[in-house]
Partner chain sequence: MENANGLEAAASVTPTPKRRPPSRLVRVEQRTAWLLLSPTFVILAVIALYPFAQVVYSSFTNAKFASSTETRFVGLDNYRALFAFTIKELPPRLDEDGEPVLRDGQVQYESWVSVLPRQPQRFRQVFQFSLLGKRYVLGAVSAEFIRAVWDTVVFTVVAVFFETVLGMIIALTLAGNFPGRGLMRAAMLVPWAVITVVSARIWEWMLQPTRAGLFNTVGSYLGLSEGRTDFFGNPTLQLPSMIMMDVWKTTPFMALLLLAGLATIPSDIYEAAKVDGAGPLRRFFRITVPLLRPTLAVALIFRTLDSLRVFDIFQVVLGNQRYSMASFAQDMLVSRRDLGMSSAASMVIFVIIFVFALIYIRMLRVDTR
Amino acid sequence: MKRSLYALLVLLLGSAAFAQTTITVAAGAVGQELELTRAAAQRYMEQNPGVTVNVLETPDLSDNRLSVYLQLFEARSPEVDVFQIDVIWPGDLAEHFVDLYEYGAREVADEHFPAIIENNTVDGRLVGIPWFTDAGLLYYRTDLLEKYGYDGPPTTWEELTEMAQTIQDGERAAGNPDFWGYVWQGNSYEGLTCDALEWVASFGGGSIISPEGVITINNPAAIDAVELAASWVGTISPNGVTSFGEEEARNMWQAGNAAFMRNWPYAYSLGNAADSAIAGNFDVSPLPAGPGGSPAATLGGWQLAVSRYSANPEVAADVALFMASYEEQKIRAVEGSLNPTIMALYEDAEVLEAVPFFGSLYDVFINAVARPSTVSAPDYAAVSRAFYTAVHSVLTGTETAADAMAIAEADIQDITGLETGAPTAD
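Would you be able to provide this chain's structure on its own in the form predicted alone?
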């Protein structure tokens, strides 16, 4: 394993130069994330005596996590040195982070997916080192598809709706009244933006705001997509799905009470854990397509950024680069099915043995649909809130899809000042 920058500095300057340094990493706790991050912190400390790495648990929902971060930034607080940041935040938060190119990242940047490095680069500054990436996937019960005579997972939303209803009816008749056909993320938060973008894009309804800066969300395909999703609530999805995040959906699925689930790759290793009711009885596939459209998966993923308010930015950057290294990303892939951002790991035999779909669904990950965070920066958070609030109003029956998309269009125009128009064909 390569020596870290910290270890080299210790050799050159002596351990006293960095004695008693404490670095705090703000990290997520969805699935196994917190456990994996703490294990990485322990490995760093074993290699770098004199540095203590504390891992601070942050809220599961990205909107709540962002609120915590913004409070720290407003106070210019040195309490957190390294922040786990969403793929959509670099443009909005760049002013609060150091340029990692000044701390050794230039030597490793070429190992990562170029599109993610580009996403994390603001005005020539690398504000986040890629840590893991992901995209939305469809999880399905292989045993139940076989039981009900299906040859494979659905390729269209219409097929999913029919298959989910058939399996749900059959399982309830067989004695499981708590069984549902399809679970997903329907709460009013960033996760709903991800799910809804997949519905809209797969119907040919665009990506909320086009890369050229045109607000496109108010169109017939987008309206049809959101109407279809609303029809699932209370039929193939529980009424409570409108308050589900990733973990609520996964818990119902992993307990054996759903035929299909939309979620991120992290749920794969947990679903195959020893305590899972569905271990060995599920697989993953691309999400379905809309009528006349093609499958769409929202690009997700997280980066590590170093606070400009840190008292120890050199050591903090060294921790971030260590945690995002080849060796550490491999551990996270094998143990937590978290997609690497380092391209070579998709050819690593141990990674592919642990998570076979990293190879078979590689195209899904590299062709995922980006949320309009770059084109709307620094106002993406407000844009997303306007969109998911509008979609949620349809799911809960307080607005029609047509009215809600018109409201979203008007709100996004007020926020950004951009022009409106129709989505262009891919």
The other form holds:
Amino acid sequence: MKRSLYALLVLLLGSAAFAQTTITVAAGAVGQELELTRAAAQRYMEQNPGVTVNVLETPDLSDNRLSVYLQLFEARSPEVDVFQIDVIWPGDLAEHFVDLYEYGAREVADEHFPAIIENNTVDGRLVGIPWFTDAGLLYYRTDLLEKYGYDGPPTTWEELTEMAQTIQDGERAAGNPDFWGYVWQGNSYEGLTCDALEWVASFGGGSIISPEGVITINNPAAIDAVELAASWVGTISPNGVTSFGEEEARNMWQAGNAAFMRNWPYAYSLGNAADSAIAGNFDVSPLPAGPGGSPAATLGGWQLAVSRYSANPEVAADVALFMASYEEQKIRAVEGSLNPTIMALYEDAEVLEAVPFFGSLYDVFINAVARPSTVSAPDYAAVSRAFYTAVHSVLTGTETAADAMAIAEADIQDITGLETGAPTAD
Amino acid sequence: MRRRVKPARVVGQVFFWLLVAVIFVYLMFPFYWAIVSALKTQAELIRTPATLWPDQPVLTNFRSVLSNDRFVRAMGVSTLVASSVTLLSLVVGAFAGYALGKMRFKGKAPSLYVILAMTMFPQIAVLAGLYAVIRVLGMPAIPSMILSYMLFTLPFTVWVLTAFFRGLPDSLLQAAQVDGATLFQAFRHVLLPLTAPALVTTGLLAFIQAWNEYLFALTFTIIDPPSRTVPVAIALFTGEVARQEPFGEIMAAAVIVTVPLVVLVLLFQQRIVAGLTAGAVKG
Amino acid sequence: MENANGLEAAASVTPTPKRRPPSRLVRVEQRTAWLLLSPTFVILAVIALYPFAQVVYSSFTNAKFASSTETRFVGLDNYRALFAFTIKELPPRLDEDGEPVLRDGQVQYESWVSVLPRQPQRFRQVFQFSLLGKRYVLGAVSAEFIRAVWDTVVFTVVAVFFETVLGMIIALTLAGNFPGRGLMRAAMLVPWAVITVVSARIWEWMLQPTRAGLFNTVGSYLGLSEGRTDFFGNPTLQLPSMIMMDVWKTTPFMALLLLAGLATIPSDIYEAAKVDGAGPLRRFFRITVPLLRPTLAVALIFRTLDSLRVFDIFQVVLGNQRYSMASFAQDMLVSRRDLGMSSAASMVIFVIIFVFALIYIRMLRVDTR
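May I ask for the structure of the form predicted together with the partner chain now, the form predicted alone having been displayed?
Now the full complex is given, and it begins with the chain already shown.
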């Protein structure tokens, strides 16, 4: 205790003597990602000798990270200047962040995917600068597709259902009783909102709440989509899929026990690791489409936001914009396979050489569906829960899809007070 | 086996050892699974059907945990925090327990209820308020953890020690008083040695409770990473890429943390009991 | 056993004093008692007073957590929202001809959405039941909370029962002197020493719904299942799985306390009973249980209190599928940021726990005088 008091004293004296500004960035704790963030901080400090940038690791689980942030906001703590925030938080947390447009983000905003910028803009204020992104992908086993005589990945859910069933029957007959056709995220949590939004949107069933603020979830296309997914449980997907998150799905897939998987891009490099049972035998494609719809991927990813309680918002904003700049995102893409939010980077030769599968991701990202987090702010968490709880009840067979979507609609109406309506075809 | 043993005794012995074996297996099998999982490669960890013993045990998980400076540091912090909490709870709790168990005074029952009521709110409910108090006091993370853990260890030690003190016959205390001992001397030389096993057991339980605490520690150390405790450090274990969960490493950490804890605690237990009992006045 | 003998000896020589000493001594004792208690109360006041007051106050407001929205006093609204419930009849589902729809010979009923009121507050289904040939639905504004209270109480009662029984068996078995006692005592500590959050992960891994998990693998080898049992997804298996985890984790707490309690029972009492020809069962119920009662009471009280506040394992394993009372309060606070409701829920938890504590204290006749 004595030592930390002493350290505090030194720090106080030091900062007074050299007018050193300290900026603390709360970021992910993940191995390589953290190293890249530290390296970026180092580069910033070299260019700006008057500034010290600290990187604080925060829990990797989104919910845990949120609860830590909330404690800091509740205390109006000036100790953290820059926050790494989930794509679904800008709406809910907007009041705690400065408008980055006032700190020079105007010039760079249109380099990023417009869907993300729109998502991060609350009442005309840009509360977070996009840092890296994520979207749902279909993983498929190239060796098994070939073995069962298919030329390519499925483009419709119907095809996927049929192919998964054929491969599953074949592999089970060939002596693997643990084999399943399709694995995904079916637990009752935010991940199910992502998966189910993809089904619904790809059936032309809208995005729960339209960007104009109309609740559209209770429509025939959405009901069909959820019904189809429920029919997978116990046929081409294990019963246990209703308690699967990302890692449960990946573990099964990477052990070679699934023909298809819906997951985020992170599973790509892990699947090709040296000790992976499926290394070199899989590829990714956009998720399939429903009848009359087009493929949809739910948008994920992280932004950098500057705290309103920061003592040095100008410097903090400068650090955030530096870390999210073209050069920095390029380094993160090349060295860490983190998906850039700057569109031009998907055509950058060096990026494509380092991570060839990025080229095919551009279309996925440009067409990605954002969750209705900004339009339903500050109640997105409650809206999402109403939706995934309803979908989960269909997957486990406690409600019919029609009832569940009616329940979700009523719930969301009570939460947000918005009007209901039909999704507009776009 | 020259002596003839009664058959009933043999059956009894067999039954006893069988019971011991069953208890041992029951207590240990999840921990066994943690050890086995820590020794497996990532590929074998997710293989179906699960293997009951690794095909090729590897030490990579253990190595990467032990080479993680932050984890090693966290073990030190946890030891410091949990020992301080235990010591403080025992001293303060023994005073209170003695008063509540052995003395007559007005307001005893309300005191017992008030102390017990401290543990009746869920941790999450008091977290924000507690964080505010700590910020007002300007307390660094480690002392603030020590202080706030008293919220659940102190009521427990007070109640257990009250029960144990009360179980000792008054006559003993009065005998000491007849000998001209002050209350404090009676406490130190008569009651303390007698309650040594209870003190050590209570301390042990409190120590582990403090050692395992996660929610307060996570919040109080947000902006002070060097003060993170083991549960927080484990929660911050991550894979190479986001979302990947290093299950093997978590299991290795569980084993690394648990085994020395159990061994140390057992060694200490005997020492402490012996030490405390030594001061006893002989009847 | 020198101490126990000494204790007996002291007891036999000291005459029981009947005359109370003069009032000055009483006053001294009174003052000393409060002096001894003061550190406890000072520490608890510093850490608990403000947070507790804040919980009580917030529970009567509509406060939002980490938000600058204006806080208003709402009286008992939060409590009303937690407890409001209603029972409505569910009409059978009719087809175009006005005949009840049958599926597998079962009458199908309308969804609860159409029946439960939405104004002024939304009611959601807690459960359905049949009575006298009619179908009813119990609806509540905070259906999740009602379910959480029920689940937590069931969890606590069942888990604490098994913990007590197993703890007693283990304590009695390990109380004697036998080769390997040290090893067994070490083994006994292991479950309690494993970090709670991590132990939840170990169990989660063992109970995976595929044969990557220990239970499903062993189950399929023994022919008990197909190796696809979904312990955490199947609603009927969720609570038993949680109870199994908690019993394993906390039985050592019980066993250790009881073991310490057993150690304070002088062995000559047993010897005397043996000489009198009392059998082991009789000795257990006539000597062990009564003498162990104070220890047992404290152990039961604290185990029950902890169990009613269960949080980590529900949060880690069941997430948003099913709540304990405390994980409901946490969820209210973090994902809905409803500080008012969360505080009101915490107050209810406080009261429920207090009632449990009172019941124990009365039933086990804990001496608080």
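Residue numbers count along the first chain shown, from 1. Computed from a predicted model, the values in this text were never measured in an experiment. Here, rigid core means the biggest group of C-alpha atoms that superpose within 1.5 Å across both forms.
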Review point. How far, in degrees, does the smaller rigid part rotate relative to the larger one between these two forms?
Key: 23
Check your understanding: Taking the rigid core as the frame of reference, how far in Å is the Cα of Met45 displaced between these two forms?
Key -> 11.0
